[in-house]
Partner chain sequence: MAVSTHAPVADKRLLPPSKSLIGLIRPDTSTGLVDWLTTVDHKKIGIMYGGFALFFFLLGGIEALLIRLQLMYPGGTVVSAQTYNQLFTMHGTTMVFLAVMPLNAAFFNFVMPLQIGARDVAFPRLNALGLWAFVAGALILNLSWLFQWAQVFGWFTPVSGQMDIVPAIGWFGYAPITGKNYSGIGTDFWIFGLQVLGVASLVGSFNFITTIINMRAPGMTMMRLPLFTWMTLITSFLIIFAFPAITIALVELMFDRFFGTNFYHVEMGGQPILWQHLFWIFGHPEVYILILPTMGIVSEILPTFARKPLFGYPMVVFSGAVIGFLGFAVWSHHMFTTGLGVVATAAFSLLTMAIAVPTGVKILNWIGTLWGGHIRFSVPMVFALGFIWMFMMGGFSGIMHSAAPADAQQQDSYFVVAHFHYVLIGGALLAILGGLYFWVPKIFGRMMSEKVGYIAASAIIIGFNVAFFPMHYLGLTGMPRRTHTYLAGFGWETWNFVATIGAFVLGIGVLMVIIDLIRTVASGKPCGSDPWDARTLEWSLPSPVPAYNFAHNPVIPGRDAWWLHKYGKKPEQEIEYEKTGPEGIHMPSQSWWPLVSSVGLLVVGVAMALHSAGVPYCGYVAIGGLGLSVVSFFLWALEGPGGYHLTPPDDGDEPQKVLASYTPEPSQKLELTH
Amino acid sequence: MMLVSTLKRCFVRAFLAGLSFFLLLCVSGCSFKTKQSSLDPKGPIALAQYDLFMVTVWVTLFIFVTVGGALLWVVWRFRQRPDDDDDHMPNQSHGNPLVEVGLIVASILLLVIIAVPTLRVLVYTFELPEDEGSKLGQWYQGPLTEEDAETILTVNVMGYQWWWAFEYPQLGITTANELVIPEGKVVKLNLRSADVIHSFWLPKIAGKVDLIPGRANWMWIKADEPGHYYGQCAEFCGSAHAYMLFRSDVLSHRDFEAWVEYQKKDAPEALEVSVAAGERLFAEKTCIQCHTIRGNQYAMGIKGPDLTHVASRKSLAAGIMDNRGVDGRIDRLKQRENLFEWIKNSQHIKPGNLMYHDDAGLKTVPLSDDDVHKIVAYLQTLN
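Could we see that chain alone as a structure, in the form predicted alone?
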């Protein structure tokens, strides 16, 4: 009897210790300061999904406390006491219709409490808002066709292994790995995949939507305040899936229009001798087979990111390498180091990427350190 009592006490202590450890783990993961925290919404979709998440948390917490509390009460109330006989048994029950029906009704009620807001959020997420203030002609001052002026800003998102392409068909812009959108305006994203299933996820602004080969998918987003946000692929898509990141800059209307005008420009002509040497190496070493640089008559590849304004980007290698300094602006020295490291050791940074060897068997001619420095000098002129 003493052994049984000791085992029960050990069980209760172990249960309480495990519960405390579990709750500690849950609390440790609830940080609002991380770069990709869904608990810090900065857009209406993210806010709606956060509110739904909290409804689910409170319902499941109620269930956990109720069931767990009942279990603890039963273990404590009907424990074997030192003065109990070995044959002592509490009164047995073989069912209670009232309790059973009550549990069924309570379970249905709790499911309804979760299901109704879930359906509302799903409808809200997949219905493009009729926001007159988000029509391009209402806020964008650049040249537009009559049709574009009556629609919202549209971005075609293409997922590759393992990087992102962002095309602005109404504005004539294509960029890579950095999505730039205006503050407070609805933006429609057309989601496509060039190879396998990917998933677009920008936690602080919107939830996850898959990019499926051969299927036209879409979502809408809206950012409430300017900032630099972090996103990534949320569907396993190959060996470098964890490195398929991207950044999003939310700009004021004036800053967004300035960015558009800047992005429309072709790359500057290489005038300095060292820069011209880098431009020549960029062509000779087969970089032009994969990359486009508008203004360079030879660089018209489509397998890799558009590099027309690569020096204006705040990150490199699909968001892995940060080009910014402590002030949030591009640090030219840091950018130079990142470009050199990426060109020289891309397979070490992102294993499996197509630099130097792609799926068609094309191989880049080996580069010396001096070659890489010259190519970097050229790329840094592409502002």
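Other form of same protein, the form predicted in complex with the partner chain, not the form predicted alone:
Only a single chain is listed, so you will not see partners or other molecules.
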């Protein structure tokens, strides 16, 4: 008996210690402002979704406290005590219609509290707002057709295994894995997939919408403040699904216009000898079959990301590799290392990716370290 009671005491102590450690962890380990958190909304859609979520949290918390409390109380109150008669026969009551119907009505009322804001937010997120100020002609100074000026900035999001293409049809530019949008403006995203189903998820700006092949999905987003945002594909899309990330830069109007101006330019001609060697290697080593570089007349491939301004991107390999230094700007040294690593070891960094593949399977492209350095040097001029 002694042993049992000691064991019991030890068990209780261990349990309490574990519980307090757990609670401590909860306090210290839970930040809601992490990089990809949906609990830190920075745009009206994410905010509406967050508010709705909080409504459901409060309603269910209320049910949790009342029903859970009732359960605990009942279990405690009607437990069999050690001195109770084993054969005690409780009252064999088997129901009370009034109580049952009352509780049903109460639960329906609680659901109505959730249903009303749900429908409101639903309509809000599904309808492109008629925001005059967001129309392209109202704020973008560059050349636009009349039709484009009257519409909202549109971005065609194309999902590939396992990277993203962002095309700005009104502005005539295409970029990859980094969605750049102006702050405070409504942006319409046309979501298309080239192969399997993907899902566009930028938690701080908006919840996800799927990119389904054969289906024309769209969503609208708006970002309230400039910043660097983190997003990810949220639908299982094959072996490297975990590496299908993307980043979003929200810029002020001026910065955005400058960015667009910059992106519209073709890639500069390779003037330096080492860079020209890299350009040649880029063609010789079959990179051109899949990648487009505007300004390089050989690089016209469409299977891989557009590399026209690859060096202006803050990340590499669909967001896995960060090119930024501590100050948040691109660190050229880091970028060089990343590019080298990626070209040299892409199968290791992102297993299953389609670099060095053609329709027949894995291609063997002999690349010496020196070759890679030259290609990197060439790519780094594309900023």
